[in-house]
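Next up: just one chain, as C-alpha cells, the form predicted alone.
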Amino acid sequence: MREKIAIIGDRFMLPEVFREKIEEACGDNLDIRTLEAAWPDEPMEFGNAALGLDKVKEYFGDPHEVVDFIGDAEIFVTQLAPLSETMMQRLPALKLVAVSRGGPINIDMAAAKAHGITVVNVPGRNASAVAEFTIGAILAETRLIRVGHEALRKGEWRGDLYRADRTGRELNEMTVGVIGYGNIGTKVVRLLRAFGCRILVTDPYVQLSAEDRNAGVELVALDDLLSRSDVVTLHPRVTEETRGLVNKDTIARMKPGVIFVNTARGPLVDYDALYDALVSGHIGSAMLETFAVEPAPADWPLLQLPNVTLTPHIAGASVRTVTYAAEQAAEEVRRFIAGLPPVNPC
C-alpha cells in the first residue's frame, strides 16, 4: 500500500524540496500531493477564535482548504498550515504531522494528543543562519557599517568616522554578553570566540560546554552580564520568565553606550523602554531583527532613530535552512513508515 502524504509548503519552505527529500529518504513508492502557500509574500495570521484557531498561535492558510487538501492522508508535512481541534475531527486518517520549524505553534498540541496524532518538529533548524546573522549584526554596529552606508546613500562622505573619538571598536577589545545558551546562543559563542573578545553567557538552565569553558567563556548572572558587556545579544526562547526581559530596569543596569542586538523574538523586549534608552544615548546603538508588532508599522518611532539598524525578521532565512528542515522532516516520515520512534516528538 502506498503511503498517502500531503505537503503544504510555501515560498520559503518549498513543497518540491519537501517532496525531493522525502523521496530520497523513503523511495518513490509514495502517494504525495503538494500545495504551495503564498507566505511570505502574504502575512501570517494569528490565533482566531472565530475560525476555531484560538489555540493556534500563528499560521498561514484557510482551515477549510487545509482540511480538504489533507483529506485521507496519514502523513501531513508543513511549515505554517494550521491544525485545530475541529480540523482534526475531520481528518480521521491523520497519524503524523511533521512541522518544519523550531516549535509547532501552528498546531493545537493538546488536541493532537487527544486524537492520537504524533507531531514532530525541527528544533534548531535555522540556528546556524541566525548565529551568522547575529555576528553580522554585531559587526554592523561595532564597525559603523550602517553609519557609513547610510551617509554614502545620502551623498555624504563621512571621513570624520576615521577620527579617534568617532570611529568604531574592534571585537577583540570588547566584552560581549550572550543571553540564552540554546541552539543559537551556543553557535553565536563559538563564532565569537574567533574574534578574541571576552564572552559572558547567562542562562539559568544550562552549563557551558567544556570547549567554551576552556576557551575562557564565563557563565555569569544576568546582572553581572549587563553591567560588564559592551555588546548584549539576545537568544532565549519566549517564556513567561523571559517575556519583557529587556525593560526599563534591565536597560538601566547595562553599561552606558552599550550596543544591543535582538535577533531572537520581539516579546523579549519592552520597545518603549528601548526607544527611550536609544534617544538618551544610554544604549549607544541597536540592531533589531524582530519587533513588537510585525510587520512594523511605517510610523513606528524606532524606525526614525539614526542609531538603529533594522531588518525584517530574516535572520533565519537561508537556503540551507530550507534543505536542512526538509531533510529532518523527511527522516521523521521515513521513521514513521518504518515503525520507528520519532527523533523530535513534540
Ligand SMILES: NC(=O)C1=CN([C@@H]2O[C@H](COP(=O)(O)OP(=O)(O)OC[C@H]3O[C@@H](n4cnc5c(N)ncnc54)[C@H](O)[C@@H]3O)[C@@H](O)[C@H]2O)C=CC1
Second form
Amino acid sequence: MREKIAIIGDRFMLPEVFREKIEEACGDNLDIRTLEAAWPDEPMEFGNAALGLDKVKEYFGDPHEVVDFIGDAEIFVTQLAPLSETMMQRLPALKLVAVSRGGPINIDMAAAKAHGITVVNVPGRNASAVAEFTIGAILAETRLIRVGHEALRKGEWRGDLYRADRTGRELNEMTVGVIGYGNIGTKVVRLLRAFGCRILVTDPYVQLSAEDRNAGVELVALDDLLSRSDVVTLHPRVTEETRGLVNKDTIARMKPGVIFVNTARGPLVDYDALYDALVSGHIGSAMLETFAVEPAPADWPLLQLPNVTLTPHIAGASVRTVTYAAEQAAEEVRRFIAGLPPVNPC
Ligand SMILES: NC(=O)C1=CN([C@@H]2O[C@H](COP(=O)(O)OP(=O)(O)OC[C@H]3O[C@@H](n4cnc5c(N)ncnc54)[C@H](O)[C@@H]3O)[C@@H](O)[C@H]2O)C=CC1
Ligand SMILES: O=C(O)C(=O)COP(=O)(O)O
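Right, the form predicted alone is done; let's see the coordinates for the form predicted in complex with the named molecule.
Everything in the complex follows now, all chains and molecules, and the chain you saw is the first one.
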C-alpha cells in the first residue's frame, strides 16, 4: 500500500526538504503531497475560538484549508498548521502527525488521543541554533560588538568604548546565570564552559548532568542566581508559572549593571519593568530576540533605547534546523510505516 502523506511547510520549513528526507528514509513508493504555505509575517494567533481553535496556540493557517489539504492522508507532517478536535472529526484516515517543533502546541493533544492519532515531535530541533545564538548575544553585549559597530557607523572612533572603566568585560571574569536547563539551556551551559566563567543554573525540575557538576556548574535557587550573576540568560518555556518571571521584583534582585538576554519567549518578561530598569541603568544592557507582541511595533519604546540589542526572532532559524528536523520527522514516519514505536511520542 502507498502511504498517503501530507506535508505543510512554509518558507522556513521547506516541504520539499521534508519530502526528500522521507523518501530517503522510506523509499519513494509513497503518495506525498506538499504545500508551501505563504503565511504572513504577522503575530501568531493564540487560539481563535470562533474557528474552533481555542485549544491550540502559536499556529498559522485556516483550519478549513488545512483539512482540505490533508484530506485522506494517513500521515501529516507540519510545523505551524493547527489541528483541532473539529478538524480531526473531518480527518478519519489520519493516524500520525509529525510536528516539526519542540512542543506540539498547535495540536489539540487531548483530542488526538481521543481520536487514536499518534503525535510525535522534534524536541531540540533548533536547540544548538538557539544556544549558539545566545552565546553570540552574550558576547555582543559583554564585548560591546553592537555598540562599537553603531559608533563606527556614526563616525565615532573608540571614545568611551576605550575607557578602562567603561569598556567591555571578558566572560572569564564574569558569572553567568542560566534560567531553564532544558534542551537549549543545557547546550548554552556546555558552550559557556569553554569561556571559563562561573556558571549558575536555576531550574526547579531537573538536576545538573554529572559532566556539568564536575565542571563546577552550580544549581542554585532563582534568588541566588539573580543576586550573583553579571549576565542573566532566559530559557524556560512559557507556562502559568514562568509567565512574567522577569518582572519588577525579580529585576530588583539582579545585580546593578547586569546584562540580560532573552532568546526564549516574550511573555516570560514584563517589558515595562525591563524598560524602566534599562533607563535607570539597573540593567546595564539587554539583548532581546523575542517580544510580547511580534513583530514588535515600530513605536515600541524598547526599540529606541541605546543599551538594547534586538533581533527579529531568528535564533532558531538555521539551515541545519530544517534538515535536522526533516531527518527526525522522516525517521518517525519510517518507524510508523514499519510498525515500530515512535522515538519522540508526545
Ligand atoms: N528564539 C527562538 O528562535 C527560539 C526560542 N525557543 C524558546 O526557548 C525556550 C526554551 O526552549 P527549550 O529549551 O526547547 O525548552 P525545554 O522545554 O527543553 O526546557 C525548558 C526548561 O525550563 C525549565 N523550567 C520550567 N519552569 C522553570 C522555572 N520556573 N524556572 C527555571 N526553569 C524552569 C524546565 O524544567 C525545562 O528544563 C522556550 O521558551 C522556547 O519557546 C525555542 C526555539 C527557538
Ligand atoms: O521560537 C521559534 O522560532 C521556534 O521555533 C520555537 O520552537 P518550538 O516551537 O519550541 O520548536
